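What follows is a single chain, given as structure tokens, in the form predicted on its own.
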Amino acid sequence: MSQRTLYNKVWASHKVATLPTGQDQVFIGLHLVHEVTSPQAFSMLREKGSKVRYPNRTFATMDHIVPTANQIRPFSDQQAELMAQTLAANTNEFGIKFFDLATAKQGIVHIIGPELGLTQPGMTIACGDSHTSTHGAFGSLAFGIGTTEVRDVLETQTLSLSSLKVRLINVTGELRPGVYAKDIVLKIIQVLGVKGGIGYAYEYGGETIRRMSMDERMTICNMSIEGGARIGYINPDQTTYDYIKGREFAPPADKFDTAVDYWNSIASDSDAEYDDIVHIDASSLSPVITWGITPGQSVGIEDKIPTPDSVLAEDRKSIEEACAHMKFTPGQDIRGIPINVAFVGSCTNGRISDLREAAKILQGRQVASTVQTIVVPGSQQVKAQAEAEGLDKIFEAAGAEWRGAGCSMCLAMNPDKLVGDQISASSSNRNFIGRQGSATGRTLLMSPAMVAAAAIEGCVTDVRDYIRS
């Protein structure tokens, strides 16, 4: 087993106990709640009579209803307006600080957290959402959880965990203009496989991942759940910290450096035992772009859709499902696939970088006509940011709609939806079936860079040739 990572560290310094099932019972940081799975938890509260544990440990916002088009109050779709004001309810009954949007400082739960300081080193976090793993980027330990678990960190602000393996993902070489931290990830899951890090952690590290923003880095993490890990994290360093400092709920500047000084404790140890350990060269890497059902189903923008014979017996049956749905050909070209829409935004690629770099794309140039273009971003402040930036102006100019924050087309619990078998060009992270909200829609990850030039084609294009024009 693993000794001496961030992993171990944290988790020995968040164990209450071991259970008498093996689990251990794991003292829980910061808890993060939005409105689709807390309404039950905090009723299965009431009936218990019980009370939030920690009020000042939890912290909510609402995200995936949010309308992005329209956000005026009442939101025009009842479902939504009913769990909004549930949550505030909730909120307000049970002592939690809530992000609502007359804050200006809603938005995405894994973009909130972090912008406003709550994520920090060292840290056990938890949040009803599978994407929880964003926050490991700071050094945390972040876990997705179900709504009976919401409910225990409420009362209790522990959760019966297992332990888990610990795998090194050491990413090295440069990068080549117009690859970015979605294209590395994207193929490491490629690579490993939709189920490779069951039972894993995944720690991400080498010089690739150093030298990146802390907005690359989460990129990396909220996709760790798409590669099986439960949990994926980076080491703190000084990126990390220069990111925290002076925000609203960081450590105060008089105790900043007593925080440091722990953060830079809790890194894994240069002689640090993994499970595993598996080395990626980036420098390689052109744009990934996934052609299938699954994250795991990608390719590079110069290469075919696979097909059954050029795989192994056990994965035929899974190019022909993909196939099938996509109502794509088995050796067929992904450049040049049609789009009918493009989404930048998500919980993975709705921050201010992600936004800028989909901006340089689209500046002075006009998206197709036969494709719907939105770009959503990931928070209040990001929206302000952007606005103040005049990036807002580059993306109407271009003709897609800016819109308000939330999480948008990512999952579609919210008007943001494919129609019929449409197909979307998205920066988000999931393309199962139905995924963005129609049963035969078909959606393309890739990066916002890449969503931008499909956008502007009307197809899946390589960004490059944009960046060297």
Given for the second form:
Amino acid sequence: MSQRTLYNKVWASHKVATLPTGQDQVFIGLHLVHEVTSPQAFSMLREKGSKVRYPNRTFATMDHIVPTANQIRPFSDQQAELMAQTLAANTNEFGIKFFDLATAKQGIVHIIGPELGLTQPGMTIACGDSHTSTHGAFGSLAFGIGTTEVRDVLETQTLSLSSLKVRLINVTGELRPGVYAKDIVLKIIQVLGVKGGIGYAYEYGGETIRRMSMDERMTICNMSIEGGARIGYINPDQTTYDYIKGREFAPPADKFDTAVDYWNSIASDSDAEYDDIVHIDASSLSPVITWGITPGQSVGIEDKIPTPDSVLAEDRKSIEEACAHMKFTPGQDIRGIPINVAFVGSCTNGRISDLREAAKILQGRQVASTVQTIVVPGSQQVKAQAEAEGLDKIFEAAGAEWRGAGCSMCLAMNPDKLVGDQISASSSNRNFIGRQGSATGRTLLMSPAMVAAAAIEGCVTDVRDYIRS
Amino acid sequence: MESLKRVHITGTAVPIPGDDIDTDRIIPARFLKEITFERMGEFLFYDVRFDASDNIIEDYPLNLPEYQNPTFLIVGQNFGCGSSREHAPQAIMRFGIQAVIGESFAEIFAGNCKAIGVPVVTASAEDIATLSDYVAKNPDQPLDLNLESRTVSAGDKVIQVNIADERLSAFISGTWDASALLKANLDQIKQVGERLPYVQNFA
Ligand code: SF4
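Previous: the form predicted on its own; requested now: the form predicted in complex with its partner chain:
All chains and molecules follow, beginning with the one already shown.
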């Protein structure tokens, strides 16, 4: 049993009661809502004649169904337009703040929460979306929930939950140039497996994590769920506080020191006890890239796609299934695999620092004529910042498309989709069969810089060649 | 009134082969553009049940004549990983499935199943293989899941299954929909809100 970790402290301070079933009733400090997983919850509320208990603790935006090429309303997709209108009507009826397209603050829910200063240390945060783990980067307990649970939060501001074990993942070592937070998290999933985190909250620690910016920490926590962990978090520190200070929903200046004292108090104690501890050496990492159909099926850029006889018997079938879908040959080099689409964006890598890294690689170069390259800012504020820095001009000069904010090609709920068995180099988080909109489509996950390099060469390549030259 | 208690479930089963079956596979994202769950059952496993021209893929287990109207799904490891979409368990439930038996389940998926009254129980790889084998040979024979004794009977075979105590208790007492339990503590909820510094704006 873990003790004196951030997880234990925040859980204890938010615990309302032990329910007759034995589960804990836990207060939810921040609730985020988007158009896809909320309409049924609002309908359930309406049917019961219930109200929202704490309307000022829920915030809404629209991201999954938003087209990124043309955001004029009404959307040409009638179903998307209906979802957008339904969210507007629901938030209006129940008194919830909605960051709609016209607010200049719309974006992917996991990007706007931090950006607006809503996401803060020591909170419990829930959203009907599995990548809610992203917000754990601030030292909060943040996790995805289903739609019935969205109803519960709206109605009571609490959830019925079972507690988790805590695994400390200690990351040490200096990253080599061309290796990013994305590579670390892909490596963690490769090592611990896609189900290794079931039943655990992951605490990421170690000097490598401490040196990271908030953007990088969010990339790490974002993909906790790909490793099976519903929650991933990082203890808050000065980097966290500097990020939050001055943002729209941050504690006001005269209360900020009080807030920092509180935030320091909820961090894991130096003698905290964990259920498990894992060490990851980041200094030897090369860029990591997935080749298969789960985020755990990845290799370093110098490596080959595994052969069935090189792995444990229990993994053989999944390698065969993955190679069959990907149309790759076991033992083939990952480097040199041709791509059709390059996608920079998503809640994993759609923040300003991600766009800057991609722009550094694309500056003064051209994407291959065989590749459609789309760059999608994670929020309207990221878009405005990128344009202020001239990044949009760099992308367009390189032959990439500069889009409006949304989830875009991370999943198949808007017009951005793979066609047939196209291969995409993608900075998103899931390479599941069909994820990017075609049942035969293929996804290679990698860092935004690696996506940019692949776009230029028309095939999977080592971005470090671009950084050296 | 239909009882909310889930104690005994009896019916035929269908084995779904493979590990790490994610919720995008259980219900592809394009079917999520509906504001109700009503039609989700129609879209269950759509891209493996139907080809690109919407023709039935005849040899997919759910399409085989011997596996029509199943009560149980028998699945492998890490079933329901990925997206938190409740559309996935809703599709399973609305297809007529009343419980899922597998080697392991993703956490959010298992929680969503509990919230809508669909027990998911785990068993060892060996026992899942035994069950799948039994079902393949006897597709018309019902299995019997007894949550109280945490067992599944298949003919004369009885296997042990696992389910967390809290979830078991919720199913047996019929309180898997937590709404009423949560609302019983409105005073305590208010007290916790008043105690949390950030809820009080650090005043
Ligand atoms: S960017 Fe992708 S993973 Fe993130 S919220 Fe949108 S669809 Fe989900």
